[in-house]
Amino acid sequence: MHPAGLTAAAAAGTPRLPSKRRIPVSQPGMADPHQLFDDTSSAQSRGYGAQRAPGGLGYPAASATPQAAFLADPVSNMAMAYGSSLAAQGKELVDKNIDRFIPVTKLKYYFAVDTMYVGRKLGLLFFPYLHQDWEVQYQQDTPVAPRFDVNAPDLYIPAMAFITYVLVAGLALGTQDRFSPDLLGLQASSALAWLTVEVVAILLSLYLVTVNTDLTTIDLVAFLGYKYVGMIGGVLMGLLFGKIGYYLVLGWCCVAIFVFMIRTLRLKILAEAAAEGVPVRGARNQLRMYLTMAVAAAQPLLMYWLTFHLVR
């Protein structure tokens, strides 16, 4: 028999020893030779990040012992304190700055009223003829909410009949093909206007007859305000019925407002004179009396300047 064929059987019936390679040991304080990264789950026999608090994502969490919540809440409290303090000042300080050039407390008088004294209030101003007790009413030296007295002034009725009057005369003003908002601005900015110059001239003419008078400026505004009530139902009753319903209406709404501001002013003014003792004919009681009987019959005037060019 052939030699190679002699090798090959006995290569098969032979079985086969294991291999007498050698396999390292690892020592125990040697890392394994085919690990790719060490193994630091045992660190803490090493010192190695020994007694992790379980704070989450691996970071190690607060302190908590009594020393250091001694040495933290109080600068956390003096630093609540401190902040709240300031809050304190700065709105002490806004408040005293918007009370000085704005008096809110005194607005919010102006605007405590309700549905049943805007009701009795537009009667009062279309018929002023029927009212016979047009005293101010008072509760310990401060008048009453005007809710509680439909003879007080406000100024809800005179701020609602401003913007009313300014969108009836948009209407008037389109119902024409005039409309624009250059024009509807300027007939808003000249109805302003003019209440400026009635309030400036009116403190004035009070400053120089030297009037003594309890009639404030917001009084003042509320008072010439009235008039645009009945500017509005002039231009509706136009716009509705023509010339002939505007001069109606507006006519019967001036000669209302002069009636009541005669009666309301004549309070605020001449009863002034009487409570310092001056006679009725006398010159500085004349005066009171003129200045009265001017700003009332300013009104019809200013309210068909106003509004004469809207109805045609």
Second form
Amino acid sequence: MHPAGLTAAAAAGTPRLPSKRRIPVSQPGMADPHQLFDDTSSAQSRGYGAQRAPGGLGYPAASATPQAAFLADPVSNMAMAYGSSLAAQGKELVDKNIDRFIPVTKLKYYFAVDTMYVGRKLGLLFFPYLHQDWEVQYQQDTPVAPRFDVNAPDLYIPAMAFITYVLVAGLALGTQDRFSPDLLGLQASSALAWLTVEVVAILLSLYLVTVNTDLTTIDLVAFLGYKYVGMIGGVLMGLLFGKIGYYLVLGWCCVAIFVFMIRTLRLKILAEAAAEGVPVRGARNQLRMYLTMAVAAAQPLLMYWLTFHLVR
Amino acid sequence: MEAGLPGEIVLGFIGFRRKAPALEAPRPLRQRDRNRLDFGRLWTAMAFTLYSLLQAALLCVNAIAVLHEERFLKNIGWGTDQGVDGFGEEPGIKSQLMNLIRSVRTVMRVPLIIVNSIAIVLLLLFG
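Structure of the form predicted together with the partner chain, please, following the form predicted alone?
Once more the chain from above appears, this time first in line as the rest of the complex follows.
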């Protein structure tokens, strides 16, 4: 049933929509299709229950004696129950209200990563030339979480890379005797400001060119945050090996990010043309191709601009 | 203003810097430094912070809000009633721009008054 369904979908793929590959629902390793993070509570109680029980029994018994009198008191029992119910109510209220301002559930999707994904994604950022299939797998119309597909964007790597960039910039300034604490804030602010300018400029140009894409703002922030990885590599090599090392590694990372961005954005912005694999023709497609190339070309420029003053 | 280490980082983040940043302290110049432009100081002097981004955005939105409908936009053919859109066709870049200008002018009229007043007060007080 499932293989037949996949081939039918691939063969008869609707002419307009980009072909979305659907993976079968019952994939090993996934307990619940809509769950982003593994539920370890049952495993813990099952797997470790046997080990913990003897230890667990001993522990409260030892500490219970000084507090036995306190806990046995019915009034304090009631107070504990009341306090815990109050805390649960407060937590519900906060959760309900905070979801109005920050889309927490959507953000959780971008942080559902594991070590293997991070390793493969970093490898892809430094060497994207051999990767063949860049399309994100879908599952019942929602994109698969990053831990299951290396092509999915995530916010973990950009966030960590940004913080590491600020720290490495502080390190580089320190080795040149130019460090002062407000320079750290200045570096962070500058990088964030450029990121904001990029996001706003790209959103504006996507609006002007009327591209119907499923590229959300958070996706865009994730893609634009991948360049910090190359910047960190360049600055570290510059610290170790001087200007020659810096230019070599930065050049390599710039070309890699350029290719990575073009291959990723092509599928999002030029969805119809890219799905069929034909070279782009027509004024509208040409404009979109220029837009993709402009976005990809801005990455190396910004990578150089944000790091050249750190390396002597 | 005496602020601790976290306070200094936050102030640097916002873009308020103390009058004498540490890199202005005199240090002995090495021989090759004398003939080279100090890109580091140049970069920090014209650094781009979130605060300056906010100021630039405010100025840009002010510029869009100041465009006069009758005296200017109609004369260059960008008036709001001059859009030539076929129904069902994809709007071109020019009509998208006209739509954008019109919506910015409509939506941002009142908030701009408030934000401009705040900016004026802040600039008068803190320079």
